[in-house]
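Just the one chain here, laid out as C-alpha cells, in the form predicted on its own.
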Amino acid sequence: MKDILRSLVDILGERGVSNAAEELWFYARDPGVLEAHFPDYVVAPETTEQVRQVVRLANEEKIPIVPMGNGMALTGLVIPLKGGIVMDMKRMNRILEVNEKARYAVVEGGTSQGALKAYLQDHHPQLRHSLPDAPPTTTIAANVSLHGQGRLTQQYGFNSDMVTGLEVVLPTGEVCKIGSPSLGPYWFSKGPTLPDLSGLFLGWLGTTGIFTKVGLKLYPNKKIRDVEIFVTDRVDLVPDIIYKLTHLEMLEDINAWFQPRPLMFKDNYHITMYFTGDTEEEVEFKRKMIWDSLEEFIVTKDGGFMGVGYMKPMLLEMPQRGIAAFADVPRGGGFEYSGPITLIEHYPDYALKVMELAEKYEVIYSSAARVVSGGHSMMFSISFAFNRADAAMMERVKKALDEATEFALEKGGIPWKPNYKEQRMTLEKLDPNTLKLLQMVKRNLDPNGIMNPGNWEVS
C-alpha cells in the first residue's frame, strides 16, 4: 500500500493525493441512505496526463477507481463500494472555449454547473446552458454522465442529449476524443454523421471512462424569464393538462408536483410552467396560450390557475434553493428519491403509489415530475425526507425506496441515477441480449473491472 501511495505522490505531487482519515471519511458517503464505504486514497488531478497516469496505475495493479464530481447524486454512485481510489474532478475546472456563433461551450471535468453560469452571465449573456436543480457545485461531467435533467429538458431532452464531444481516458489509460473533436478543432457535434459512441460513456455512472472534456450546447438567454402554476384536484386530469400545454411547443419547462406540506398544498396537483421571451409582448402572448390551452378545465371547474405571488422569486430562481429545504423537514436533513423515467399518462399511477408508500413505510414525501422532450416521457421523482441520526427511519425510506423502483419497472419504467441496488433489479428485467451487449462493452473497455465497481456490474 505505501508503493501505491508513493506512485500516487509521483503522479499529483504531495498536494494531490491524501489518506488522511479524516478525509476519507467524508468521500466514505453521500447525503443519501445508502451505507459508507470508505476508499484508500483520494486524489485530485489537475491535468489529463495525470487522470491517464493514475488509470493506468489502477489498472496495472488492479485497484479500483471510482470518478467524482460533487458527490451529489444522493444515490451513492460515487460512494467506494470496493474501496481503492476516489478521483475529485473538482481541480480541473477550467472552461476552456465558448464558441458564440456556434452556440456550445468546452469545460474541463470538473468545471462545476455554476461557474459556467456565471462565465456566461459575464462574458457571453446572450447565451446561457440548461441548469439542473442541483447545487451549484455539481459539476457538468458528473451531470451528464448520469443523464441529468435541467431547466430546458422539456425542451431539448437530457442535459446528456446536450454534449457535443467529449475527451475521455478509458480504464485502460488511454485519451480518446469522441465526435467532431476527433477530427478537428472543433466540438459542435458528439456523433452524426460519425457513428456516435457517446453512449458508450454517457449513462454508465463512470465504470467505462473518466471525463476530462466535456462539449456542451448552449442556448437563446431570452430577456424575459417568467412561470404560472395550475392546480386541479383531479389526479387523473394531469396527463390530459400536460398534453395540452406541450402541444403549444412554446414552454421553457413543465414540472407536476405534489406534497402534503405546507397545509395549503395538500390534496391538490399542481403543474408549474415557465416561459421566456424577449419582449413584454412575446411574454404576455405566451401567457394567452397557455390560459386559453387550459380554458375547458376551468369552465368545467376542474383546475384553476393559482397567484405565485411570493413565491415566484423562489420558483424563477436557477437553481432552486428551496428544493433543498425538503430535507430539512423531518429535521434530519436526508432525502433520497426514485426518478423513473416513464410515460406521462402513469403519472396518475406513480401518484397513487408515492402515497401508498408514505403512508406504508411511515415517511415523508414529496413529488415533482420534469417532462422531458416535448411530452415523449416524464422523469417521475418519488421522494422521502428523514433524520439521518434515526437508522429505524433510513430503513424505512431504503424499503420504500425499492419498493418504488420495482413499481416502476413492472410499469415499463426506466430507473434515473439508480443506486446499486437498483441497478441489479433493472439489469434482472432486462433483454438477456442486450444484458449480453452490455456485459460485452463492459469486458472490452475494462478487462480489470476497476471502474467505479459496484456499479452497473453486468458480468
The other form holds:
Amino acid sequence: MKDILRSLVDILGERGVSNAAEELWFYARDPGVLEAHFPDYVVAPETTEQVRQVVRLANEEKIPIVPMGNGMALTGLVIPLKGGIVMDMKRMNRILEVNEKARYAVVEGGTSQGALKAYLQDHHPQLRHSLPDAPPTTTIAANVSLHGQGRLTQQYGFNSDMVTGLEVVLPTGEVCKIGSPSLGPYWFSKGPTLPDLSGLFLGWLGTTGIFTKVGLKLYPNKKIRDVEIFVTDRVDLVPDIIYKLTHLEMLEDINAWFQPRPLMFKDNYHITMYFTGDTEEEVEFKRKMIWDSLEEFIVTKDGGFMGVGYMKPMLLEMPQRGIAAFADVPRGGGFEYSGPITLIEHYPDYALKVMELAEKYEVIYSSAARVVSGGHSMMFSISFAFNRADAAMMERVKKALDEATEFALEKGGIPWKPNYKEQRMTLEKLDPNTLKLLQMVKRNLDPNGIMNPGNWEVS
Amino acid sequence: MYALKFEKEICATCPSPDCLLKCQYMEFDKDEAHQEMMKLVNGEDSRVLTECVTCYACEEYCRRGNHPYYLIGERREEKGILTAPRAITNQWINMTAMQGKQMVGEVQDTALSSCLIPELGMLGSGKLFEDVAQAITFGAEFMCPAVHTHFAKMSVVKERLPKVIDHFRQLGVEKVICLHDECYGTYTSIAPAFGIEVPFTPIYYMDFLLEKLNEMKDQITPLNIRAAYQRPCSNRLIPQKHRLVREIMDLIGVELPDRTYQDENSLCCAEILRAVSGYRLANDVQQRNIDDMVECGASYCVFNCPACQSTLSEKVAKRGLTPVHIIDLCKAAIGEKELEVTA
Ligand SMILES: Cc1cc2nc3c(=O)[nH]c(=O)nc-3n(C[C@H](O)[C@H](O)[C@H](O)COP(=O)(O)OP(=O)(O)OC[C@H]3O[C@@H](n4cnc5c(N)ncnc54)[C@H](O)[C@@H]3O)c2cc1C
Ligand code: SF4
Ligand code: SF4
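Same protein, the form predicted in complex with the partner chain this time rather than the form predicted on its own?
First the chain shown before, then all remaining chains and molecules of the complex.
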C-alpha cells in the first residue's frame, strides 16, 4: 500500500497537507448539530492540477474525498462521514475574469462570496452578484453545488441558475469544462444550446466532482437600495401578499419571516422587500407601486407597513448579520435550519408546523422564507437555535429538524441542502425511475464511490 | 378602571369648536364641527372616528379645558375602530411591553427620564445635565404610554400609566425631568384627564435647559444660524411650553424665521401618519413641511423629539438642511459640541 501522506505531500508540498490531530479535529465537524467524524488527511490545493492529482490518487486508492468551502452549510455536508481526505478549497481563491459587458465573472473553486463582492465594488461598481446571507467567507462554488439562494434569487432564480460555465475535476481525475468554455474562451452559458451537463454537478453536494472554476452571472448594481416591511397577523394572507408583490416585477428580494423574539415581532408575519433604483424618482416610484399593490390589506386593517427607520442600516447590510445573531439567543449558540423548497401557497401550513415543533421540542424558532424567481417557489427556512453546551437541547433540535423534513416531504416539498439523513428520506420517496437515473449518473461518474460518500448515496 | 373626565356641557355650549375647525386633516364648517363633536360626546358614530389621523393637535386647539383627542380615542376603542392595521397596533403594544429590562442610575430625589428612547440618554449628558445625568431612567417600566393613543388603545394607556408612575414612586423621587415631550404631556395632561394621580413633580426638560443656560450665560457664544423648528405631535399636549423653544433659541443666537407651518399650524413628522393613513398623506405632509423649511431660509432643522429626528433627518439633509436636536444646539452654544454642517 502506498504511503498516502507522502504522495499527498509530493503533490501539494508540506504546507498543503496535514494529518495533525488538531487539524483533523477541526475538519471533523461543522457548526451544525450532526456528530463529528474524523478525516485522515486534510489537503489545501492551489491549482486545478493539484486537485486533479489528488482526486486521481484518491480514486486509485479508493479513498473518500470531501470538497469543502467554508463548512458553513450547517447540515454536515463537509463532515467526512467515511473518513478519507477533506479538500479545503479556500486557497483557490482567485477571481480570474470579469466580463463587464457580458456581465459574468469566472472565479476559482474556493473563492469566497466576500472576495467577489469586494472585487466588484472596487473594479466594477456597476455590477453585483447574488450574494447569499451566509457569512462572507463562504464560497461561491459550494453555494452553487447546493443550489443556494441569494439577494437576486427573487428576480433571477437559484444561484445555481446563474452559473455560466464550470470547470470540474471528475472523480476519475479528468478535468472537464461545461458549457461555452468547452468550445472557446468565453464563459457565457453553462448549457444552451448544448445539452446542459451542469445538471450532473449542480445540486450534487460535491458527490460527482470538484469545481475548480465557476462562471457566474453578474447583474446591474443600482445606486440606491431601499427596503420596506409589510406586517400582517394573518398567516393565511401571506401567499396573497407575496403574489401581489411578485406581480409588480420590481423587487430585488422578498423574505417572509416570523419569530417570537424580540417581543415586537411576536404574533406577526413580516414580509421584507428590497427594491433598487439609480435615482430617487425611480425608488419613490417603486415604493408607490409597492404600497398601492397592498392597499386592500391596509384598508381592511389586515396588514400595514411598519416603520423601518432605525433598522434600515441592518436590513440593507449584505450579507445580513441578523441571522447569525439569532443563533446566539440561548448563548453559546448555534443554529441549524431545514429549508425545504416549496410552494408559496403552502406558507401557512409550514408556519404552523414550525410553531408546533418548537412547542413540542421546547426549542427557540425563527423562520425566514425567500421567494424564488418571481414566485415559482420559496425556500422556507425552519430554524432552531441551540446551546452547544446543552446536549439534550441539541438532541431536541435534531428531532425537530427531522420531523420538519418529514413534513416537507409529505407536502411535496424538496429538502434544501439536506443532511445525509434527510437525503435518505428524500431518496426513499423519489420516483423509482428517477432514482435509477441518479444511480446511473453516479455510478458512471464516480465508479469507486469516493466523492463525498455518505451523501446522495443512491446505490 | 380610570375614566376620561370630559365635560359634555362645555362642548354643548362651545361658541367655536376649534378642536375640529382647526383640524388640518378634515374640513368642517362651524355647524358641522359642532355636530360631529356632539356625536362624539354622545357616543354616536361620526366620520371623525375613521378620518382622524391622530395628530394630537385638537388637544391644543381646545381652549376650554376639554380633551377632544382623548375622547376620540376612547370612542374608537369602545366601537372597536382601529386607526392602524392590527399587526402594527399590536407591534407597538408588544414593543413597549414591560419586560424587566429597565435601567436605573443613581436616583435620589430627582430622576432624569429618557423614556424608552436610547438617544435621549446621550442627549441628557454633559455640562448642562451634570447634576442629573447619573439619575437616568430608561426602559418600558419608565416609558409614558401615550404613543398608544395613536392606535386608539386607551385601555393600554390606562393600564400601563399607573404602573409607570408606581415605578417612579418606588424610586422615591420628588421630581422627574422629562427629556421627551410625550412623558411630560402624559404626566401633566393625560394623567389628570383620567384621574390618575402623579406623586412627583414632572419637570419639562426645556424649563430645565433654560434655567441652566441662564446660569451659564457667560459661556454662551451665539450660534448665529437660521433654523426651522420641527414641532412634535406630543407638544400639542403641553402647548403652554411651546414658547420655550423661542426663548432658548434667542438665548443661543438661533433665528427662527417665520414659516407657514409653525406654532398651531405646525405639521408633524408624519411617521405615525404613514401607519395610520398611508404613504400618500405622509409624503404630502413631509414634502410641504420640508419645502416650507427650505423656503424660510433655514439652514438647520431643529428637533425636539428623537423620533421626529429619526424620521426626517435623512429627508431634510437631502434638501440641504442640517438636522440637529435642540439639546445638541445648546451644547454647541456652550462650546461643548461642534456644530455639524450638511455638505
Ligand atoms: C448565518 C447563515 C446564513 C446563511 N444564509 C444563506 C443564504 O442566504 N443563502 C444560501 O444559499 N445559504 C445560506 N447559508 C448556508 C450556507 O452557509 C451557504 O449555502 C454557503 O454558500 C455554503 O458555503 P460553504 O463554502 O460554507 O460550503 P460548505 O459547507 O463548505 O460546502 C457545502 C457543499 O458544497 C460542496 N463543495 C464545496 N466546495 C466545492 C467545490 N469546489 N466543488 C464541489 N463541491 C463543493 C461540499 O462538499 C458540500 O457538500 C447560510 C448559513 C449561515 C450560517
Ligand atoms: S372639545 Fe373644546 S373646542 Fe371642541 S367643542 Fe368641546 S370645548 Fe369646544
Ligand atoms: S387628532 Fe388631529 S386629525 Fe384627529 S381630530 Fe384632532 S386635530 Fe384632527
